[in-house]
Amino acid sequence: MAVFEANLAALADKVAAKLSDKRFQHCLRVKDYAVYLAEQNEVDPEQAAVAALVHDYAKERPDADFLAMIDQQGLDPDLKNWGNPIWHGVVGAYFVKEELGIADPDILRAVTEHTTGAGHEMAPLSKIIFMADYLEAGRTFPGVAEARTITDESLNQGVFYQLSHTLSFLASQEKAIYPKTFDAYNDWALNQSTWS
């Protein structure tokens, strides 16, 4: 444990360094809170700790990284017309690998998911990435001492909950819908009776 911490402290200090403090201090909330439901869901907090310390690792990068990396990857073209909330998951893995040395496919795919979640087979890292970004100490939305005990209850129907309250929030807002947020929500609710 105390070489993984060391590792972890070292990482810490390479996120820091590309972060404002205020979202690095959301990294660490997220990292306590990944940990916390990690343990409750019998995945490697290790990796859940890694996973949440990376998660916005890219999300304060300029515009023009993101585009020269969509096209040095042969990313979809249509990610073009995204921006950051998009693009700091699905594009900011690529820096977490390339810059941070992480080659974990599960941390890395955790990190492509966290901004547009995905279907009901999500691996269990991703779940708690994604729900620990959501829910950390920090958040004060409304409802989110609901979505809390929800997820406390089972992470499917917390997963469920976010993308159910993220597509009302973004339709109220008459924001555009990322296409695979809408086809998780989709996915998520025709197999209900599977992971319910």
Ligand code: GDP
Given for the second form:
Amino acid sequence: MAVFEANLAALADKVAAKLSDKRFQHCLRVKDYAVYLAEQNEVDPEQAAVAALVHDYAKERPDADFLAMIDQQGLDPDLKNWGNPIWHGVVGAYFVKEELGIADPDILRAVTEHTTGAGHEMAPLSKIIFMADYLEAGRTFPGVAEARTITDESLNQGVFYQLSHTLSFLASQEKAIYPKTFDAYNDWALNQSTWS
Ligand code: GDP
Ligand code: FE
Ligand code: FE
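If the one shown is the form predicted on its own, what is the structure of the form predicted together with the ligand?
The complete assembly is shown below, putting the previous chain first.
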């Protein structure tokens, strides 16, 4: 445990160097909530701590960095039509891998999926990070208390709550909805009998 704590502190310093203090504090709160949810759901809390700490690592990079990475990795060119809200997770995972040296595929996947979610067969660690980002102690949106209670009762119900509310919120703001966000919601809605 002591070795893990030392490594986590070194990783936190690298993340802090790339983020405003405000966003770094958000990452620390996501870490606390992710460890809490991991312990409740039999997911490795150390993996959850690392994934949470790095989930927004790329969020403050210039657009040009993301566009260059999309080309470098040969990612779907449609990504270029989107922006930072989608890029910082989907493309951000490549910066986490290259610059922070994180190779654990579960962690990289949790970073990739943390904004959009994924279908109902989403990996447990991805569900934890998706929910911890939404529910961390600094979140104050209407319904956050209800969302925390639902997630305490069922991680799956929490994920579905977030997917449906985020979709409604984006539509109410007349924002574009990324296809993966839609697909994730539909997959959970269509398969409700298998996961609820
Ligand atoms: P944060 O990085 O901690 O602020 O949280 P997220 O990574 O979950 O979300 C980043 C932003 O992306 C939020 O403002 C979400 O509402 C927004 N977002 C989530 N899904 C979509 C989507 O499908 N389309 C668009 N345009 N924005 C989205
Ligand atoms: Fe994010
Ligand atoms: Fe976040």
